[in-house]
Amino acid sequence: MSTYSLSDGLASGAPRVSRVPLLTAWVKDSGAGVLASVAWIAFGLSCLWWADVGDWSRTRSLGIAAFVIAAVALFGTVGADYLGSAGKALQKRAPWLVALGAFLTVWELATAKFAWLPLPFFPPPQAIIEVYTDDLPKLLDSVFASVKLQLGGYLIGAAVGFLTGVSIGWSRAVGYWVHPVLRFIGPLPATAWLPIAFFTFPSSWSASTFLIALATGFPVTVLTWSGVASVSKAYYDVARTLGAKPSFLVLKVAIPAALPHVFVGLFMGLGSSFAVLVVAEMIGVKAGLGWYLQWAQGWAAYSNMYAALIVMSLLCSGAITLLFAIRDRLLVWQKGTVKW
């Protein structure tokens, strides 16, 4: 924001200058901000200024927290020049902030004040808030339970998808005898085997490993294959031209320009290994989330079911931004290109 002094150009000599670009500049830069700010504010209010309907003990709380973020909000607005990268961010999602308050403000109105939506089915902001505060050790004792299975199913699915595309790409006998059985059995949903899994294996945990890793290792093993299949002969002449022998050409030919395939596939298949997680763990699974899901909707124990929705959604983006940071860093020059 300019800090041009008037009487400084009065006293130079140089021609006055107009205040009100600077205003319409300032507005333009911090309107967002300041409208985050109201919008928290009123979302505090809308806590603390009717009676809850029900009894819930968070609410004067919220109340409280929505006003702190309200004056953060004002004050990165304020100082945003002085703030350097953190009030350009502040500024970058000013916007959002805006809906978020404005969002809350009518979900606390329409559930805890006036009662517009029935209850249990929609429950407002500090019914969920209690989730976290109260029913913390189970809910992390289902988000350990849940990344424990996801990451070993993924893990299992990954690398035997990632060593079959490869195996295919690159060998005709191996594609010969693969394909068939990989277009007989990849096409299935992975949950259209839990009765054969759960009958087969000797746990249900194993079972679920099973599934989210045949969930996985499909797309993972396709995407490969392609990229192997793709890559340039003029690659393996101009290596064997200096020697190279099959082993380097696999590994250090046929890999490394295969892997912006293989990344493809591996990002589709976390998404597929998630919804095969949630229906292994409802069905036989006894800790998870997906567990957890199934108990809260068994109680009708709604905020409790959202909480949990909330925090599945927060580990399935962050799962996604790792992998981003992984692909990003080995594959450089396509780094930027796709952002998550």
Contents of the next structure:
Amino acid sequence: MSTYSLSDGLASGAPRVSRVPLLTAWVKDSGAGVLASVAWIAFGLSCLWWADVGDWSRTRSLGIAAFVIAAVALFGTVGADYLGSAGKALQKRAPWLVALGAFLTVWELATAKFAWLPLPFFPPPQAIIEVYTDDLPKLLDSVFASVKLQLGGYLIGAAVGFLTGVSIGWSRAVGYWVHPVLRFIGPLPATAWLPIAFFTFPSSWSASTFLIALATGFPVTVLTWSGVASVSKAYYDVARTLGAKPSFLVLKVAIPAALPHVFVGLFMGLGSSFAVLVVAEMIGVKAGLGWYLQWAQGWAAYSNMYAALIVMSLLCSGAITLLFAIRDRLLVWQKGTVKW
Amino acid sequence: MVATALAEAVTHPAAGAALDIEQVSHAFDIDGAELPVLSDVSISVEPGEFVALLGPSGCGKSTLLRLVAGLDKPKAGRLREDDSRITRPHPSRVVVFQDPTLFPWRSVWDNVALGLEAQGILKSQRQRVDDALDLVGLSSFRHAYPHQLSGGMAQRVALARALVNDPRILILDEPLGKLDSLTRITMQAEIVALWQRKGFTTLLVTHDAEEALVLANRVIVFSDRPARVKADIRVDRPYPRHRGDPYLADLRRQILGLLGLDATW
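The structure above corresponds to the form predicted alone; please provide the structure of the form predicted in complex with its partner chain.
Everything in the complex follows now, all chains and molecules, and the chain you saw is the first one.
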């Protein structure tokens, strides 16, 4: 029957659902989870079946861990109904687990087992796991040093950039003096200052903080400025007729109205400050993930480099996630913002 | 006829302020050239009166409102609220603009609270914000953000934001110009009711002759730019007024004639 009225649908609504073949429904819900489990079993087998071409101590543990993940994927998705939101989340991510398992299997075979990729440059997964277990203290020290340097420089740069941007946007006199300086210095990549900064600052740490602040400050300044400058005059008129003083106009009208722009600036500043951080650590600072990368390269410890790269990417991504979370909180009034 | 309105005004002796516009002229500087917008305008408004300013689009009515609000200073002439000269904005003269211009980052409640917050008296007088929201019937939307409101609701919030300050002169700059005709008719009645209840002096800019006649005690007709007062018409009819009232229809014909539109009537 190709047509039916509303009352038909209401009357036969409940039995209609049960007519859907159970198998199809099951495959739709749990198929990806089962496939993920298969992929991870394949990865586990690829670890344990053949002998390694090199000397790695974590192959067995990795294989067992793969089987554990396979089991979690299988029971987690099949029994998702009993696991609540955790089961739902697992079901949603199951296709990614399939892809990840397949990728790791190919990686394992191409490196540790058959050496299709040239060896020291392309280490197998277990070599990277080995770095995380055996070189953890040094890696953690590096993470801590990087976070400290980045956070200090970024916060200083963001604060100075924000205040400068608001001042230029608000006061014509400040704009007259600061704008030319900004145009002259701003577009210069902060890394170009590296040699001079390392000479003129008392320590490589303070020099790097300055450079990170510089890289952050420029986009934050320009976008805050443009945000404040583009606030509709009508908002000021409204506030003035309601008895607002100049300080109220700046703090309660200009700044909140400019905030969406400010966050674009903070996002751009974060990106460019990461670049400066890594370069500064590679060249001058004797700590941090950039330095760790450089050090690993010196010793041809390629698995350490990959391990550090993965950590670095997690940190950068985490920082951006944090920034977006703060933005979403402060800008709830906006509709249709980008989800990170 | 005006008795009801006047009676209301009497029950609120301090509510409305007198407004004197004395020989005001104004001009804009556009690329060095002077563009006159107001030419020797004199209007005297009694406390509690509802005056509509009617004129062709772009004639300078809104400019006059900005001068009354104190947002701009006239090139010549003087404006006075009661006996004090108007030199800058003051919360006793509040404007409702054609666009609601609500602050999108503030909830409805926070938007209405704007004036009290700016004057630093919000902490002790939060009740006034609730009252103003009740007055325009939007209490249940206090936590909504402006982008969640319809055009009529947003304009009601703008009205509440003005009224919370207990203005002595309410300045309405085509506040209903962008609303659909049904919402418009409803809000016209609401504005009259609020005015009768509160007794503030009201200045309404509009280019809709019917709206002016349904709402106001007095309709002042302006010429083309630079605006001059062309006619000052008293509307002696009780409220609520009916759009089909032959007396109003007759006035409307007169007004359209003054605006050079009698041929289309």
